[in-house]
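Below sits a lone chain in structure tokens, taken as the form predicted alone.
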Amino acid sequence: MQKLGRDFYVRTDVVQIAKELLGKIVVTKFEGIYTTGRIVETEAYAGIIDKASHAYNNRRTNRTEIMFGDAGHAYVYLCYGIHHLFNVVCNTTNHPDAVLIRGIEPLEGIDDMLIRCNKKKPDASLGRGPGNASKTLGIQTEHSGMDLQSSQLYLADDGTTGFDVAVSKRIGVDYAAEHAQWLYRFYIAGNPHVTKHTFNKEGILLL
């Protein structure tokens, strides 16, 4: 397992980032704890141009500024005051984009993330959403703009190919009006750790 270097993330298109980023590994290793999860669901976002992006318009608040930065660095914020949602920044220095990893399949380390989210047994829900994506692996606000070279956290390549991507508006930006209907949600086709509620009992994807 190779770790991402940086210039995987020095690239402008975050579409073909937040594709490519489907199957890789995100390892974390937090007080001694270590887990991974394979990436199975991502949303991109196109910084200023994105009207469902934080950093729309050029917008720069204290907690958006590490979009602002350098690539390959950790954005995570708080979601309804609940949910640490983890984002890696993309492109070069003041193009703030960024992909969002919407859900994580555990793999190692399954006994810490039950534990996390105070769970018994492990299921398709483990890891399955970015709230949960991030709290199985111990993501949360206080690793906002850790450096993804870091040995606590930080994504990596096991050669994992041969899975089917499938794709889709994302979830939730409704107020982001025409850009809402933009196709930059990607997914592991049949993979359970995928967003439940976008499919109808046939699969097919209701988005």
Second form
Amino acid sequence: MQKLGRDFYVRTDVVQIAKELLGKIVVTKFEGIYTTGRIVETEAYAGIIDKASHAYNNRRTNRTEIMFGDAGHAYVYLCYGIHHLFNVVCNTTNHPDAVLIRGIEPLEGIDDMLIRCNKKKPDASLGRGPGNASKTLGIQTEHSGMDLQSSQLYLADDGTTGFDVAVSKRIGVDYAAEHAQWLYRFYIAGNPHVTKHTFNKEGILLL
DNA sequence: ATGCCGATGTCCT
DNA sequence: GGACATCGGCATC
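Provide the structure of the form predicted together with the DNA, given the form predicted alone shown above.
So here's everything in the complex, that chain up top.
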């Protein structure tokens, strides 16, 4: 397992980064609890020109400030008042790109994940969806701003390759008008921990 | 199998 | 006061 270095995040093509994050591993060790999961679904958010992004039109708030900072940090925010959504900040300072982690396949620490999610047995819904991905890994808004190089929250590569990558438009961003049509969502085809969501044929491609 | 609904922090008008 | 990068439960077909 090789921790992803700063160079991985400091790149200008956030869509390519979102694609490359598939198959990588999220590692958390919070209060002595170690959990890991494989990333199976991501979405790219392309900075100030992306109507679906919190940073659209250079909008800065206390919440979004982390997106404008250095790449390789966590951006975690509360969605609908309940769900803690985990993103990784990309590109350079003042270029607020981010990739939303939308689904993970549980690998290690599954017993602790079950406790966090109030479940008795693991199933396909464990880690499926951006809220659940964070919940299984114990990631919360208090972790926003963490450095993925030096903290107990980081991403790693175990060399896994060979899966089929599918592409679709992003989920839940219809308010972003024409930008909602961008093919910025990536997932591992056939993986059960990917959000159940059906689009028409134009929305889903296999790469 | 499909659909509605409530929960509710942050940011906006 | 309303919208929002969601989810699980319950109702209905």
